[in-house]
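The chain below stands alone, shown as structure tokens; this is the form predicted on its own.
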Amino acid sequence: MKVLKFGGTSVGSSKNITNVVSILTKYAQTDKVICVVSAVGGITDKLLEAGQLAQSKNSAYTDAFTNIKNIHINIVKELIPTDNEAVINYVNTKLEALKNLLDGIYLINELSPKTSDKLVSFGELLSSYIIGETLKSQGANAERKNSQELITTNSNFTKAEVNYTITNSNIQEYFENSTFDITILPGFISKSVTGEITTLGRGGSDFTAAIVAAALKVEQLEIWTDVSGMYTANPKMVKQALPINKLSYQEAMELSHFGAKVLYPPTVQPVLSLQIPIHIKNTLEPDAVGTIISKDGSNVNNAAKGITNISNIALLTLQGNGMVGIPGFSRRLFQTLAQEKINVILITQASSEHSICFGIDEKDAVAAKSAIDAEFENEISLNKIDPILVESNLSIIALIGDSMKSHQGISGKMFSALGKNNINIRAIAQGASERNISAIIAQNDVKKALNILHEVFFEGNIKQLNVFITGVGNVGERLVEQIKQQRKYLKDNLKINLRVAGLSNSRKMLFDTDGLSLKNWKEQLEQDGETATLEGFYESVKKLNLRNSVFVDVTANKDVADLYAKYLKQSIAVVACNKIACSSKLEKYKELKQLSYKYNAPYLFETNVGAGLPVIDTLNNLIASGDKVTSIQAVLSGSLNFVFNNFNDTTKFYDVVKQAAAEGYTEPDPRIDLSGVDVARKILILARESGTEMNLEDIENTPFLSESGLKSDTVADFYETLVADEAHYQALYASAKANNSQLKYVAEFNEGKAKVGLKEIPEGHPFYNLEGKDNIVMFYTQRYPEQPMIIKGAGAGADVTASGLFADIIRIGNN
């Protein structure tokens, strides 16, 4: 004999009652079934709803009832489309009676407990009913049985408890009675010993299998719902979430007294007593292998089962110097809680005494203030405890395993990743079986923190980056190409899942939770993107709260460098080309290496200083060894080198100038690299990064512009003095030809100080042969006295600094 549960999901439609018609039939062939059905899904909120209204004496209950009418009686015509008027009759019979069980409550303004468990039972009443006239009509030899004739209880209305002597005595001698192969049973409703209707509260059909399913003492109890069984993780929240073959009893109950609700720990009391198997089936995907719960679960090495959240929870503090050695605090905290009968979740005490914090539902948290603020009404006013705490809007998270006691570094692992994403946790709750490890954390955190732990846990290291790009000019769009690229070799070589979760140009930004598919992103960005803003863009990072996000600025705009700090102080890594907010004050910089430090998130910005070369990175290597810089030489500016390399007695200034501005060499004012001020900022960085304070006023920077070229006030301007001051230019280029020499822009930092200028390079010299838009590092340290660290290669480019931002990227995963 076998015992099957289908919910209110599962008979929500005809369609779906279909498939448990289709599913019954099967099984029948073999065995004997029982079949426990909800009330059609949706119906018993309805039935409660048209309730209140009619005891509130709003005349809108009849259309609620007309509505719950309508929707049987269209199910009853789907399933049974010919010769159902017997049917239909009955239908219309129960419901009439519905009907004037809603105009009485509207008459004497009232709804009992005792009239709610009336109403609400015509819900399983009705769908048990249609079910069983559907398997009839096809042909099965089947039998609907009212419940309430089986299962007895006391007059406990709307959540009764069970007589089991005599409930467990009709549901034996039922059976063995019966010669039906298929049996339809109402679930949740039953009768009390003086034969009034009652519910069994939450979980009531559960319970209904649960009961019958220990009476007879079957081999296994079936529940089917609309999901394959239990998740590691709320699917709807975690997309990666995967189904769990096989729980034990214990795992599968704090699975689900921790918020996941394909099962409700106290209505399956019965069969666990007599450790009878529990299947969780799929109703929609029958032969899905859903997941069965018995005594030894799973022998699976992974130390942790599943993840799974409460919300809507407040948290209540009791403190106060007062409680300190003093016996009997926590005896009348929960005595109070206890008789306003509200439950709590979750219980931390501080070993020092001074404070107890318990999670509660949020609805209970004002009666839960009042009456604790009362019982503790005289030690509040001498000041030995203050009043209650109350903090709401959070939701409580849990990591759950049989076998977590026997893995070292659960805890940290599971902190530790939360904390790295600016998670903050409120209390923490850890059972001596080790087999729950609970957190409460801020309500608009918890997908986060879900998808982070699941990461964590069980997806094989692969971590997930969201980046979040503004700046997809030409740079920008050679990054967006290389991501794409490259994504599926950094999921299968380095774990990490890179996706690129918002754009933005100068007009308009888009943003997709689940990651841009990057086929068609200009377009995409073009039509389906809201109007930019800097700050609209930063509030809609933010507000995503995704897990791992990286900001990535690829502009030359000071406004986007003053967002850095707001983006860290968010645990959100920055990685910027911009070099705006590394060289601005001294103060401002070390503001958001602090930030970056306290906040866990990475600031990055290796192509501030020669692109996509490892410049900086092996800079900070040289000082983490331990190493000391004491002076730097190099040509730092792609842009200028290329114009030098290219520039001759045969060419223009102008001509040259132009060239490198539209290869994407120079910024888009090309006024910020000809007049050193770009190559200060950049040996400002490196003399920065080597431990030395100073500002970019601080650098002597000689100008090799003609006086017209750096007074103009437009970039139109500038160029115009370009042509006009030809003979300026033309005389740097003779004297370096005459001196054998070749004009590079070198910057220099030594014993602290630091400068820029133009300089005639002898042959022979290592700056001498440098090509085209090539830059040149040479570090002279305590290591390397005499023979610098020579870094050289491309310096300027869309390919290379892309390269650099993309590299920067990688390190962020690889952390």
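Having seen the form predicted on its own, could you give me the form predicted in complex with ligand ASP?
Single chain only below; no partners, no other molecules.
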């Protein structure tokens, strides 16, 4: 004898029912089969909705009814296309009875638990009848038996308790005499001793199957559903979740109690003492291994087995000085809840006894508050305790596994992973069995939390990074291309799963929680992108609430820089080539550094100085290892170096500047480079990173531009002054030539002071032969007093800047 149960999704359509039929006929070739079925997928909810509409005098209940009717009639027609009149007539009679019941609810506008059970029983009665008839129409030796005649309960409507003595003997007696190869039983529904319709609780068809399996002492109970077993986390919330091959009864109970809906929690009880294994299988993938739940559990010594969640939790806190040291508070509190039939899901009490905190289903919160406030009315009026505090929109997440108790550091790992991602933990509970560590968090954070914990405990330490890029011009575009090209390498070699979850240019923005494919990202951004705003981008990144989020600023825009603080406060890392924030007022720079520290969110800006050259990282490493910077000498402007390397008595200053702009070596406004402001910002950042507190105004800047060039109002005006003042620039060149020197724009930092300006560099100096758009930085430190540490190479250009940004992103991944 075999007992199989098929859930709502397995019998949710005629196509799926056909799968079920073929599984059953195959099993029936070798053994007698008992098959418990749920209502057609979603029907129980639809019946309850129709009932609630009727109860609230909303005549739309008739539409809801028609919808339920059509679903069933269509399934019959598809499964039994010919000679189906008798079946359709029977189904119609049942549907008529259902309609009468709904009309009755509408008339008296009342839906008691008793009537509710009667209402939902139609779901399983119809599905089991239709499946039984389908089997018969295909020649199987099958029948449908109404399990209400077998399973007897008390009158606790909507979640009745089984009378096993009567039920077991009913089942045994019936199947001893049955001659059918396949028997279809409706799950979930039962009858009370006094003959009223009852149900076993939502999801209770699993339980029906377990009751039958235990009564008949079969070898194995099979639960067929829409996923391939019990997973390490709900596969609908965590894409990377994996089926767990083996679980102990205790682990399965714990997982299901804490939200793994795939198994209705009481299901384990009847089969546990008889040690009947439960096999969870997938109707849509019958060959998948599935999960075996047995006394042996798993021999794999993986401490944590799964992560679950329960939504719609309210957290209630009873607190007050009058509670300390006085016995009886907890007893009165929980007695009150018991009297109200309110189930307590989680409890914590601080050892100071100053407060007791407990989690319950949100729908019970109002009743719980008024009952407890009434119970403690006297103490509240004497200010011994405070009125009970209720917080809603919360969820419980739980990490579960039998052998967590023999492993140290699991809760540390769990809470530090959540903390790093800014997930606020409202309450914690860990049972003495240590089979379960639970935390209450905001409902909004659940998906993120499940994914973080799944990554930490089950994904071989592959870290997912979710990158959001603003500014996909020249540099941004190269960055996206580099990411696209390197993704596989990063996953295989650095265990980083790098995903671009958001992109924006100045007009459009585009997001994807699962990461954009990047295949045709430019076209996709244009076609599918929504209108971009900086705030809108921030709001979307925040709302997506993905773990290890990184905001990448590839603009030179002040308004973008103004948003870094907001990102960091959400524990979203910031990577920027935009140097405005780092070179703004000292307070701002310090604030961002502090926020980065406080919220555990890196703020990296390597590309602010020397594009892709590892200047800031090197400097940070020197300082971190205890060295002290005494002086920095540097050529930090790729654009100015390009200009002065190409300017001589055979070229025109205007032409050279124009060419630098055309090749993308200057800022959009070339005055930012030529006035020295850009270089001043860079040496300011290096000075600050060396530990000196200074502002841009503290940097001495001797301009080399002509008087009119300095005064020009617009970029166009400025270019005109370059033409008009050619002689001024030729004079600079002539002087350097006469001194056998090269013109270089130099930044210096010495003993706490910084300056920038054009210099004549004599032959033999390390700056003399600096070519093209190269940068050079010389660090003189306590450990490098005479021969400086030198970093040299291309200091501008889209590709090298993009790779500098990329390096910062990877630093965060390795963090």
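Numbering follows the first chain given and starts at 1. Predicted model only: the values in this text are computed from it and were never measured. Note that the rigid core is defined as the largest set of C-alphas that superpose within 1.5 Å between two forms.
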Superposing on the rigid core, is the CA of D117 displaced by 2 Å or more between these two forms?
yes
